[in-house]
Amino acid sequence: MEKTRTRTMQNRVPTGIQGLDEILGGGLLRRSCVIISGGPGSGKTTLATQFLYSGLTDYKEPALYLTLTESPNEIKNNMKAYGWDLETAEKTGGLKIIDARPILLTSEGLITPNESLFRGEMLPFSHIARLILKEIRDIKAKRVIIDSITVLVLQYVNKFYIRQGLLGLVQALSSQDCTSLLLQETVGERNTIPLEWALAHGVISLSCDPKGGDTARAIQIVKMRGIKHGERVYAMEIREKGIVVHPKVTVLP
């Protein structure tokens, strides 16, 4: 029983992320894709991040973080607010930070297409993957970023070539020795299911909802193959270092 569960430890990823870790049963799986989906202000970013820099800082774990929102400065900038430095991390060569927005501001102040990415067509799954499989395989990536993948979705009209796209992409950063966190922002009806949710192998959402002048956080495994965890809708927190989870307080959803 006791080399189950060792074996069955030595498979996860500890988050890094208080109060998380205990809702999984002891972290991530290994190779697993999961994703990250909420609304506007909801956490998403600073969750992988500390997922990310909990990584480099506790593991001595390589990651990759790429953005197809904000400019990595932004990025760098925002996160000093909890601490974390990704700026020497970036220098020391733990973390590397991949630019894939499709569109780049020029020194003029003209918008222009990224045309290391970008020549007159839709960036393609394909071509995110090719890139983010180099980047992992060149630095031994253990923890990857990809912010976010509703940037490449709202590209296609047809559902097949989204689904597909996705697929192919799932299936690439898990052939390799890492756990990826694909960030989703929340578009469309609460009540529709985002196609995205049935070909990840987890999904974790997080939701905001400002009541005077306070904002109640909250955050719910909706799935999670391979691991055996908390169903219900627990209350988080973002503080001066990170988020913090309370297990044992859960809302309404």
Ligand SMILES: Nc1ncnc2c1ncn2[C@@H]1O[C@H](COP(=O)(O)OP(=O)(O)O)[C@@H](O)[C@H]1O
The other form holds:
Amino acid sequence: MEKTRTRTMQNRVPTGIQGLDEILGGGLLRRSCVIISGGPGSGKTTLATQFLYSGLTDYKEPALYLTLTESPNEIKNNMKAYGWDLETAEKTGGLKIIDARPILLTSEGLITPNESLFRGEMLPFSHIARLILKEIRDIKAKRVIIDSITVLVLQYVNKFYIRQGLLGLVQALSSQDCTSLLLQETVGERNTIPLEWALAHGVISLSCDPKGGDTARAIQIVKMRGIKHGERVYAMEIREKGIVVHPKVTVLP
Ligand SMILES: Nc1ncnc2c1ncn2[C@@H]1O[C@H](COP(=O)(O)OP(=O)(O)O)[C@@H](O)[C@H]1O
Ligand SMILES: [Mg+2]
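Given the form predicted on its own, state the structure of the form predicted together with the named molecule.
Below is the entire complex, every chain and molecule, led by the chain shown above.
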């Protein structure tokens, strides 16, 4: 009995987020690709960085952060407010932040395509997958964040292309010895199930009720292949030192 239990836990990657590991029964599965979905300000970047920072500090696991939205400096500055020193982690070699924003700002304040990534074309999934695989191998990353896949998806109208591209990305990431969080930005799409959810191993949905109140923020594990997890919508807080989930406080969806 004890043996089975030990074997199961070895297969888990604790998120380091208080309450979330409890709902997950220990953590995420190794080599899984999990979508973190939610509206603006729902806590996606915070959750993902907390996961990554816990890996760096508690387990000495190298991490890769691919940003397609905020600049690396913005991320480092915002996360510093929680006490997470990404700057030092980057300097000491445990963390690599890759700036994969399709559009950059010039020193004169003008926008320009990121020519180091693509030349006048869209940013194909295959290109991103190749770039990530190279970096994962280089630093032996165990935790990976893509912030966000929405930027990749928005370039295409062809759903078949999106599906194949995302599937390729998920397969490429799962071929490595790492656990990946793919951030997904949602805006007012409460009644439709995004195509991306079918392709990932897991989906965690974050929400923030604009009316506020004590239970304004919530988290739900929509799916997690291979894991028996809590199925309710749980209260969540973003505190000074990061996210706290309350497994005993459920919220009506
Ligand atoms: N240092 C902090 N302490 C407490 N709450 C914070 C702190 N920094 C940001 N927040 C809260 O977290 C929210 C942003 O979370 P973020 O992870 O950036 O969301 P998302 O990536 O989903 O847009 C902010 O809107 C704010 O309410
Ligand atoms: Mg964000």
